[in-house]
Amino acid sequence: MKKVKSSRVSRSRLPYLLALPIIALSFFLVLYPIIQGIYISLTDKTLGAATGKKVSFVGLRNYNELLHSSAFLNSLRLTVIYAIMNVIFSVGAGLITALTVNKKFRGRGGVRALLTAPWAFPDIASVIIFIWILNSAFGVIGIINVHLPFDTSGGWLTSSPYAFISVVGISMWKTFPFYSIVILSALQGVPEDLLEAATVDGAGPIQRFRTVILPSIRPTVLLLSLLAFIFAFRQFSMIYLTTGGGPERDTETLVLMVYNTAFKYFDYAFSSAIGVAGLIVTVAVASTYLLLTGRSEKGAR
């Protein structure tokens, strides 16, 4: 008996003992680096600080600085904004590629395969392309700026606005085969007999779409409208190796802004202020996500 007991107990401890090492991954990871930026916010912690320079802790005192800071407001509104034109383009575009490849053509297969190559490109290649593109002197968009009806003679990736425009743009082209795959996959899920009842009952493209096509994929798009939030909330390599914030902090985000308050201005307490305020502002965005989320399969049941 006290065999089969004890062997009764170890089988129930076995899925304990077998995710223990994601847990502890999970710990040191993710949540360890979180818990020491924020106790790093709330002290005067500086990069390069004497040896014997003693770290205090001064509270909110760098949380109060931020409120005040007129740099990072801006930085945060640019960092929104961003994150919100990255959802409505790349997501956007993602939706249309897949509707376009999800339809019966010759060398379809050769289609999906070559939406794939702007994701499949490393962030550095794809900049060094988009800078020599980008180029007013030698690049291609210099044959166009002659026939634009605007100023562009700053350069896109040195004046205001087009430095912002061209980071979007850029930041676009590289996400939206992810968010186009996604979709593709999903609506190989859409059923085809409520598409036929569909054009049986005379409903065109745009009707069949709205109808039967978006409800079946909208979680989807919703999850994928988040991610690209979040991932637009995140992204440094794009932004820094383009324009490094400038001209003037006009494509300066939170993230390089965090880099460079800690790394440029040593100001290491500062920027995990910074860091911690970015975390909030896409803990808010995710929680109001799942919150309407689970409020719409609630009034669905």
The other form holds:
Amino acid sequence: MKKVKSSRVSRSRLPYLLALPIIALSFFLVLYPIIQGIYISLTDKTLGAATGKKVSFVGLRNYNELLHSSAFLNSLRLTVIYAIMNVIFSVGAGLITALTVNKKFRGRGGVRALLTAPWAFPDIASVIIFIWILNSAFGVIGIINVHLPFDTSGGWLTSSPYAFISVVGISMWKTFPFYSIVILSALQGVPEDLLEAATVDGAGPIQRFRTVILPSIRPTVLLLSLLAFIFAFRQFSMIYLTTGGGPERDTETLVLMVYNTAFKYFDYAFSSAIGVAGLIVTVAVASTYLLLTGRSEKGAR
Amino acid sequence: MAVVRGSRKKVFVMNSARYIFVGIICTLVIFPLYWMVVTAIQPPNVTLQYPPVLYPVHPNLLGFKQLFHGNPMGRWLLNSGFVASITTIITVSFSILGAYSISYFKWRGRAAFAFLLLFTQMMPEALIVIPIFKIYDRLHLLNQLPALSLIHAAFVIPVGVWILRPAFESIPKEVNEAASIDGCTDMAILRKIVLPLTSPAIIAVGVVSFFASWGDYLMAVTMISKKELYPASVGLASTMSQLDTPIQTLLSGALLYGLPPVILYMFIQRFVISGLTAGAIKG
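Having seen the form predicted alone, I'd like the form predicted in complex with the partner chain now, please.
Zooming out: every chain and molecule, the one shown earlier first.
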């Protein structure tokens, strides 16, 4: 009797105990730093040399400054454009690749394995490769440069707008092959008989795509678009080590601005305010995600 | 007859177009990696010729030799392996417990817990790297490799839980109920039934967390400032900014550091998909 009771008590506590290690770790390394960041954003704290300076509370001054900072607004705009380009080009190329590879042909398995490679390749190694390929004096890109109708002699990573195009291109290289694999696995769920019926009814490839294929892979494509957005929004080292945010501040996305403001300009408080703005974007994206997946799960049922 | 021949011709054209397209895609994907290998195995004076030769000339392994000679690259790779191993141990054990909790029990706060995981997964680390730096500074945890593992684990655990959750949920309820009636406690069910049945997914979590840690640059460069404690990512980046590093050496380093995850990820592809999409695509 006693034994049954004690086991019931432990049963109700057990799920909390199981989740506790993660909750504790998240509190220590995610939530507490966020609270810290919000607090700092309300002060005038700096990093580095001026440590003796007294830190004082300044209310919303940093946020007021933020809304009037052309660097911040520019960075926000860049981040959005960068993310949207990632969505359009990476998911778009992934979709086209998946549709092509979906038919049976010789070497398909090898092609699929190959498509995982760039995603698994670490950022720093990719950075080294692309800095070398795009090198303005000795890079292999030189072969192409001479045939281009525009002047890239300022360097692919050091002049505008090529630096921006390059960082979009590098992240596209990294992501689209993997997205194509994800879409490919969703394509396996397209009902074969419906496709055949559509063919018999005389539907062309475009019509078949619109009426049969697209409806069944739409949740996956939507989700991937959101993930591509997040990937771009989070992307730090690949941009930081290729362009550093330059030339001028033409590739300085939000995460780079947070880092540069703190470690280059030592303005910890202002950097924190930018960080808080980024967190608001994150919450918005995570909520959108829940909305999307909730709906697609309901749709599946 | 004419119709058949016409459609056969059309099929031939379509198939050729497909092969050409797949060929172009593969070239785009593989060329940067190919170029890394070519540059890594040929002498710099060949590499710096213009126009570049697209195949390796005088292949040799001097780049790798220099890598270990002039720089503590071997040490850096070992550091990365050490940090990644600890990250893997933490991530695998915490993710197993968390996934078990979220997929087997109904409890108040479960939805909030799931949101916390989702939020952690989506948040750019760069937004809070500076507060973490300050906290670590206060607690004297800077320049400590296991402390770096802890940060890596915190950010990769959500992916681990999302990989394990569908695997755990795929075990038929009847199996667990039978075990429960036979007197198995919940922890015994986890140990004796759930874990053995889901070992491929658990291995996948191990691989993902190992290489998430292996690939990190931002946290490592912020928390570790002693050269002998650098992980390979930071070490390579520091080599890159030294102007006198021969290009062959640099690309050899990228090759050595980048190849292991590429090979292992090919085996766990499908698990990565389920972790990436947060186990949400079920339809």
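Residue numbers count along the first chain shown, from 1. Between two forms, the rigid core is defined as the largest C-alpha subset superposing within 1.5 Å. All values reported here derive from a predicted model rather than from experimental measurement.
Asks: Determine whether the C-alpha of Val30 shifts by 2 Å or more between these two forms once the rigid core is superposed.
Replies: Comparing forms between these two forms, the Val30 CA shifts at least 2 Å.
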